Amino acid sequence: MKYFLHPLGCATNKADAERIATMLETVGYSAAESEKDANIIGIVACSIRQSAIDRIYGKVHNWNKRKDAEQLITFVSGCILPADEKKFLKLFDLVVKLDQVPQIPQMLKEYGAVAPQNFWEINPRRNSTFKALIPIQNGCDKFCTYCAVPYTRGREVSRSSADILAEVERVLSEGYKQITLLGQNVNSYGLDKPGEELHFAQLLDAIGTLADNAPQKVWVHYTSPHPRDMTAEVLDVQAKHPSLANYLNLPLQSGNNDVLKRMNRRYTVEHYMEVLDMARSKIPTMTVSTDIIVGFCGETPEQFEKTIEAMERGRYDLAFIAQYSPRPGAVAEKRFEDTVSKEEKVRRDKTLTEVLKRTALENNQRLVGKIIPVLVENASRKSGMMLGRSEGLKSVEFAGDESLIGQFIDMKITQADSWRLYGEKYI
């Protein structure tokens, strides 16, 4: 019997989807290359956008389709609007709750190994052998108007400190060589078990003091801070341990402070870029990038050029850019009109990737000729060349051999464009 898992959106539900695979294998599935060959197929919902549930919805229909003929059975778990569940109830076997993750062999009626008492217990089957996945915290309290992680995920939920760093110490353990600490808000870790647990910025030196003393090299990451909770604490920690990567996503969503205060994010552009300069003080090679939304509800050609003026302002090296959608359940689908035409909101993207070419091409180019460490990835499918990234995760091509992944290699940067480094291993 085999199962195939489909992680939709960010790397949390990559991570729960690990948590999820185990528990499937406790009850004796083994992963499957692909659907097709799968007997349970099971979904990690997200619902950033509504583009990605309707995925679902068009997925599930063929999947009812194979069961004239075949045996499948079908899941649906992850980020899940009350609305969408009660239609996911009817189109799907089961519909798993996170929380509900560790009760998945007695919902399949299988008995194995005994289970997890609980989602963080779950020792996740990795799908890397060098890169490691780590959830700090479950759900949101900061809802902004545009999403609806708060009432998918929940009220922010803090995982135990010792539990995290037990998680750290047995993937450093394992060799890996890269992890990523993932939150919907990680700079308020802790804050919902005050006196309990460890606050972000312990948690973090905590967890910088282990990957340094490791055998191997580590890089760590986290993802994603608040603009409004970032504190000097937390850069003063990722400065001070040589593991903790000099990597910084920082979400400013629009430039324009009218449109921010619509969005509910709680801060000014002018507070969002002290806390930018302040991290590229205290961290002079910090790569840097950022989110932003395009053509969110009112959002006026001036108040767009605000955003312009932030994008050329902040000097990013990467920008996750998004056209704004309307999405159910989300406030701001309720409060406001999405007054922004489809083809503008094009053009406004395509106006800010113009502004990221220009600054991240600057940034890239003064990086030809030095020597910089890369942990190599996997080989483009493209160009028959290798793929690794720098500490910043920006992209590196370079000659060599697929023995070469899962290893850091010093690469001196022979060329750079705005998307990616072009370099040589340095002897």
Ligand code: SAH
The other form holds:
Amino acid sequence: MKYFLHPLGCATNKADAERIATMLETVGYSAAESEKDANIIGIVACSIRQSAIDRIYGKVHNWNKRKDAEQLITFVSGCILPADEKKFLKLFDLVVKLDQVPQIPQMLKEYGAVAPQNFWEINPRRNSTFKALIPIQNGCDKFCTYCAVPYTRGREVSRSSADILAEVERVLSEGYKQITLLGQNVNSYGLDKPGEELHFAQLLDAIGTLADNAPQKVWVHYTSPHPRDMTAEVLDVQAKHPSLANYLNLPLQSGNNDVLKRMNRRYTVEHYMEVLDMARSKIPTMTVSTDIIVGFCGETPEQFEKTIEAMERGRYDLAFIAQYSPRPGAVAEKRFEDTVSKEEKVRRDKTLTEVLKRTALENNQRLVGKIIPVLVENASRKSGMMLGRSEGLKSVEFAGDESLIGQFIDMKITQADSWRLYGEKYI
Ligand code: SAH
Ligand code: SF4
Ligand code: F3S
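So that was the form predicted alone. Now I'd like the form predicted in complex with this ligand, please.
Following is the full complex, with the preceding chain placed first.
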């Protein structure tokens, strides 16, 4: 009996899929090479944009057709909005809410396996032997007006720091080289358990100490911080530990204060830039990425101009630019009109991509001639070439073979374009 999982969306869903995989293996399923070999298929849904939800409907229709000829169980888990849940109940055999993942054995009516008490007790079946995803919190209390997450994952709950540190120690002892700490708002880690839990800076400090002292070289990344709650203390901790990577994803969303207000982001562009400048002054080699939404409800051409200015000012290495997609049930969808046309959203998206292309190229060109460590990930499409990532998660291509996967290699950077660095192994 075999299973196949489709995690859609962000790294949080990929991490959750690793725990869902464990539960399926508990009841005797093993991983299928491909979807067509599977007896059970699970999709880990993302609700952030309508396009991600549309993909699910497309896939489940095909699976349901397969059911005429063979026995197939389908389920959906992950981030599901209440409006979609009702429809999913009709299309899938099971809808498995995230807090029901430990009950998968009972839901599949396969008894005999002992189900863990809670989600975090599940030991994930990791998809990589050198990169570990470690969730530190679930849900979100921020209620940005465009966003589905508070409705799909509920209110923010911090995982216990003892639990997190135990998982960090476990992956370090197994030789993992990259750890990504995951949460929607990592800066508010622990604030839901006042007096009981560490704050994010303290948690990061403890993790940095463990990773600095591991026998192997380690990079620890975290995502995402919220610009309103980001503190000097967190950045000082990041600067102090060699294992805490010099990388920051600081989501801006818009460069106009009125739009930010309507988004309920609760910071101004000026505050955001202060945080960004502070990060770069404390860690001059910081690689910085951001998230932007173009064409939010009522965004005028003048307001969009401010986002162009902010993108230029931010000198980003990478940006996740999204065209606004109304999410059923979110405040913006109920109260504001989706005024910007699809064509205009596409145009704004392209305009910002051009700005990014320029700033990323300038930043990347500064690395040419430097020697930097790269963690090798996989083969490139070009034969004889491999791909790895820098500490700032920049993609680096070089000549090598698959035996290098999972190793840190010092690389001399010889060439750069906007989206990639090119290097040579430096011995
Ligand atoms: N917690 C993080 C991001 C979570 S969602 C933060 O606060 O930034 C990831 C990204 O998806 C967001 O940063 C945003 O840019 C994008 N996004 C969220 N809702 C969206 C929507 N309705 N339409 C388009 N993009 C959206
Ligand atoms: Fe969504 Fe805002 Fe929470 Fe990020 S902070 S997950 S954008 S509600
Ligand atoms: Fe991530 Fe999508 Fe959920 S972006 S948190 S998987 S809605």
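Positions refer to the first chain, counted from 1. Note that the structure is predicted; figures quoted are calculated from it, not measured. Between two forms, the rigid core is the largest collection of C-alphas that superpose within 1.5 Å.
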Discussion item. Does S383 move appreciably between these two forms, meaning a CA displacement of 2 Å or more on the superposed rigid core?
Written reply: yes
